[in-house]
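Heads up, the chain below is alone and in the form predicted on its own; it's given as structure tokens.
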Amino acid sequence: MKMKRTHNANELEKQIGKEVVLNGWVHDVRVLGGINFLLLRDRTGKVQVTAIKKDVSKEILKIYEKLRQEDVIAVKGKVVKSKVAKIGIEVVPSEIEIINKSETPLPLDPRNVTPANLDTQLNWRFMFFRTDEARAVFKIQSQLVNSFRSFCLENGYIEMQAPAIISSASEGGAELFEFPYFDKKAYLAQSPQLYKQMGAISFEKVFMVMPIFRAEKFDQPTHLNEIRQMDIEQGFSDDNDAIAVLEKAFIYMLESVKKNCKDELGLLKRDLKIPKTPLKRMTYTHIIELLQKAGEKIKWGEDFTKTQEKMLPKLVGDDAFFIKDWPTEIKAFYSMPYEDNPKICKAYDLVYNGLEISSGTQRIHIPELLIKQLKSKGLNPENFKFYIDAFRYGACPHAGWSIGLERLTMTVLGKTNIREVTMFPRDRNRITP
């Protein structure tokens, strides 16, 4: 590679009349004889490189004839105004270097002239990443996770790194990926739950972003076996305190995307509306009553189906709302039950556009109650000794929640399949690329 980049494609407006060097891919090329065009694409956008026969050397014209889509090139040339190019400027090349050739035919078209089906997009993930759609989706996802971090850091939370290798179930319900760990059995973490609680009773306010793994044999468009989770845990807090923080974080993240990803939202034709606050706090019992009145066959104590979840915004009258005070039996063992009614616990979900995107609870910080709840779920307290012991030495009341990054991205963008917004999705049938 002889010519190193001096500018990106989106930096040329102020370089009119000057010589620049661009590096990127051939997004498209047209060789017409008298006038030849190529679109050079880099991470910031595209720029037209125009070679008129009378204005360039024969060597340049010969190179145009060799170029194919997705060839990697360097271009040296002068930036000039253009009435033809979409962005109002173009580059007249004085030198073109072919850095690396692309094979043909391409497995999919990054121009999206012929849209690829989802399986092809997943099989050739790196190539799909070169489309405008993929760049928009994953820039928005990057904005979501970085705004979550910003919110936490601005509000005094410490970032934790929980282990992905654990010795026993974090939540009990979901199946675990088991593997040999020297002379022991170990599992991939289905949640950082036990560890972030230990952080909260020491540091008071902690957060983390980490992958979690669930060995459930789902074939649903809202589930994967590996996802990224954004978690908060905080001490001296109950469920209502944690709900208030979740509401603020959720709105902060949406506002950040709306402010910083206008072009990407426009490209994806997504009008992102920010829900009005405060968000409604609905009880589980009230939601059951609404579903029953709508003709749904559901009993108190049952979880909602995905179809029922999709019905809820219309029944509640809002796109985003909380469901709190869930049956203790269907929530995790660490969920704090109400003293006056132990059948209900201090758990809550955030539903957004008909999909649960976050869940949390006030946690049990009393060892004896924790042991009782473990046994009620058919779990052996001996397997959780290190966790239970953490609450024997001055554990404060605490609460927390998690947001699924991919599921939130899916909902923000109105996608129907979580695989569309996951860089390298893992499900029961896919382990590559």
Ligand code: ATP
Contents of the next structure:
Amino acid sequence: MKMKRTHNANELEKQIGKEVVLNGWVHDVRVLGGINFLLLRDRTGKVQVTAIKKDVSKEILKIYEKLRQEDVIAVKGKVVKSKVAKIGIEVVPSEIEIINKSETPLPLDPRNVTPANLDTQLNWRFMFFRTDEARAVFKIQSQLVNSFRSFCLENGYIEMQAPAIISSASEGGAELFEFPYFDKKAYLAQSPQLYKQMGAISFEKVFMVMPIFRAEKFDQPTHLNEIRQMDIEQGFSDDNDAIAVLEKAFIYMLESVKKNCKDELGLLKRDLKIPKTPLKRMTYTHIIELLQKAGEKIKWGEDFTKTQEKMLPKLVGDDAFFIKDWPTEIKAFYSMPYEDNPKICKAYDLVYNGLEISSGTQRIHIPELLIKQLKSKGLNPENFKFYIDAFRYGACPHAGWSIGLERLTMTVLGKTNIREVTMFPRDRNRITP
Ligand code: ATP
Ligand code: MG
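Could you output the structure for the form predicted together with the ligand, given that the previous block was the form predicted on its own?
To see the whole picture, the full complex is given below, headed by that same chain.
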């Protein structure tokens, strides 16, 4: 590579009349004889490089003949005002270097002239990343995860690193990926649950962003086998305290996207509305009644299907709301039951645009109660000894929650398949690329 970039595509406005070097890809090329165009793309945008036969060298004209979409190039040239180019500026080339040729035909057209189907987008992920759409989706996802971090850091939480290799099921479910670990068996974490609790009873306020793994044979556009969770756990807090923080964090993240990703939202034609706070706090029992009234066959004590979840915004009358006070039986063993009615527990979900995006609970911090709940779920307290024992030495009451990053991205962008907003989705049928 002989010519190193002096400017990005979006930095040319102040360079009119000057010479610059651009590095990027051939987004498009048109050789018309008298006038030749190439559209150079870099991470900041696209700029037209125009060669009029009478103004440029024969060398340059020859190179235009050779150029193909997605070739990696360097262009030296003068920045001039343009009446035809979209951004009002173009570059007249004095030298073009082909740094690396692309093969043809392309498996996917980054110009999106003929949009690729989802399977092709997933098979050729890096190629799809070159489209304007992918750049917008993943810029917004990056904004979401980073605004979550900012929210936590601004509010005094410490970032925790929980292990992904664990020795026993954190949720107690059987749906874990098991693998040999030297002379033992180990599992991939289905949540950082036990670890973040140990963090909260010592550091008080912790958060984390980490991949988690679920070994269920999902068959839905809302479920993957590997996802990213954004978690908070905090001491001296009950369910209502944690709900209040979840509401704040959720709105903070949406506002941050709305403010910092205007172009991306525009490109995706997404009018992101910020839900009005306070969000409604519905009880599980109330939601069951609403569904039954709407003709759904669901009994108290059952979890909602994804189809029922989709009906909820209309029934509740809001895009975002909490569902709290769940049946203890269908929530994880560590959920704190109400003292006066242990059939229900201090658990809550956040539903946004008809999909659960977050779940949380006030946790049990009393070892005897934890043992009782484990047994009632058919789990062996022996397997959770290190965890239970952690609550024997001054464990404060604590609560927390987890937001699925992909679910949040999906609902923010109104996408119907979680794979569209996952860089490298892992499902039953896909472990490459
Ligand atoms: P669901 O009921 O929607 O299957 P869950 O209740 O099993 O989800 P939790 O254990 O509550 O999930 O996990 C916390 C959050 O992580 C969920 O609210 C969701 O945003 C996300 N999440 C969990 N499992 C998946 C999955 N298989 N695919 C995508 N996101 C998931
Ligand atoms: Mg849940």
